[in-house]
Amino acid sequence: MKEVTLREFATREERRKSSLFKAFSVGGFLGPYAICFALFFVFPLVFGVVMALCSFDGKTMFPSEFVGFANFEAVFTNPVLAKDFWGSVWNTLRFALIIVPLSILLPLGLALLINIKPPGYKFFRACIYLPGIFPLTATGLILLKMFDYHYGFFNAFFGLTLDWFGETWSAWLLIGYFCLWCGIGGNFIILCAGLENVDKSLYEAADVDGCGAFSRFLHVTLPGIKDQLFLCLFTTFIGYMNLYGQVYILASNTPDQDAMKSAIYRIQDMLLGSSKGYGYAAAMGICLGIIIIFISVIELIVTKERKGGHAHEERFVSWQKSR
């Protein structure tokens, strides 16, 4: 009886030590991340909501008065605030609607070329990704000098007299070029990895069935990299809805600033003003976040795989009849 009790005690102690070891191991690995997550995500989120519901007198970092939804009401009803903020949101949305498809299609085309594995493809793969590691500010300043009105290399080489940063359309064109040049590397690497993981037997089966290059791309390649495409679409859209640095570097001196301000740029301007703007800026940030979440949910619904039904069966019957 005593021997059984000692064995149970030893087993229980061993389990306790094992549980403590696992807890310390998990805490050691997750602890730094959890601290950073709490400091740089949870706390700013909670404090941002508090800021949106309060007003500030500028004397301390804490709110001076609870105003409820008055800041949100001002964002929608105040003529100046509403025009500035929603105009900047529309600028950002228009830019994202143009640049996001290009940020997916260009990396996809480059990834398809690299996937053929031509001679020196590893060198070209590194070159395509290389712009993504350059500092944003340094690259933007180089672009400013290249397209300078008086001394820029581009105007001098082609004999042009175009003020690239003086016109709204040309400034947005260069911002788009800047974003594409610096941003396609990440999507390119993700899509390259997705293409490598597509089952090669599917291509062999498609060849046996007599599929052409476009049919193989449409019915084998695209379904095979669907998850990677959705990841690129999701992250790229969120990134360009938070557009700020590119506009700040390239378009700070463009005459028509109302047409150049992105949503984050407008919120930043509000924060740089008087302390009374803190609540407005926080309310604007929450509104922008809700817009991003709403559009992201729509993306998720549209790209979600439909299961069940007879779609595959109907396509198979249609394919058999066409042969």
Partner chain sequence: MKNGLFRGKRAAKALAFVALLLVSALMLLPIVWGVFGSFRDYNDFSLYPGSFFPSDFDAFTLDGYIALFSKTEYIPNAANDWYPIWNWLLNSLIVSLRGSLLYLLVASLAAYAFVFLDFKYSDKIFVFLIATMTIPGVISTAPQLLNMNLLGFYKNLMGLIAPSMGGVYGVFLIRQFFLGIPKDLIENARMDGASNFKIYWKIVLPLGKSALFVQGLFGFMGAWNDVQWAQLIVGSADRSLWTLAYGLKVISDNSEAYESITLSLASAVIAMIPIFIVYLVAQRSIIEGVAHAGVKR
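Other form of same protein, the form predicted together with the partner chain, not the form predicted on its own:
Shown below: the chain alone.
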């Protein structure tokens, strides 16, 4: 009898000690990351809301007074601020609308070529991914010099006299070229991997059924890489809503700055200036964040799988069975 209680006691004690020990080790392993996450992710996020509700006196970097929604009001109604910010948001959106489809279709085409597996395809894959790994300032600097008005290779070679970075439209054109040149690598590799993983037997089945190349692409390939296409759509869109580096490098000397600034560029300008603008910058950040979330949700709804067809099919099968 006594022995049993001792054993019970011992196991209970052991368990208690081990659970304490466990909590300790969980703390030890998770602790450093938990601190970092709280300090560098959660805190700024919460503090951002506080900042957006405060005004700054321009003397220190810290909020001086609580002003409620005045900053948001200014972002929407202040003639200069609202025009600058929403103009830049419009610039960004317009650009994203053009560049996002291109940044998915172009790599898709290239990935299809890679998937044919011509000799040396691994080398080509590495070449196409290459420009994107370099600092944007380095590749951008090369573009700046290549398209230089006086001494650039491009103008001289093709006999043009176009000031590429002086005109708004040509500057945006070059920014688009820059984004494609250095930005499609990731999508390209993801789509290559997606194509690689499409079930080969489906292609054979399509061949047996006498599918043409186009209908095979439409009915086998596209559904097979659906997940990768959606992933590319979301990440690319969010990436280009955050457009900054490319514009900053190529177009910071373009005369019509209002037509060149992206939304992040405006916020960055605010943050580089006097701290008086910090409250506005935080409010603009929240506005832009909400826009990004809003459009992402729309994308999610539009691209969501339509279960309708399958549901009807299933019900039809069960209805047939029940007859």
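Positions refer to the first chain, counted from 1. Here the structure is a predicted model, which is why all the values come from computation and not from measurement. Take the two forms, find the largest set of C-alpha atoms that superpose within 1.5 Å, and that set is the rigid core.
Trainee: Return yes or no for Phe69: a CA shift of at least 2 Å between the two forms, with the rigid core superposed?
Mentor: After core superposition, the displacement of the Phe69 C-alpha between the two forms stays below 2 Å, so no.
Trainee: Phe29: after superposing the rigid core, is there a C-alpha shift of 2 Å or more between the two forms?
Mentor: Result for Phe29: yes, a 2 Å-plus shift.
Trainee: Once you line up the core, how about Phe40: does its CA shift reach 2 Å between the two forms?
Mentor: Yes: Phe40 shifts by at least 2 Å between the two forms.
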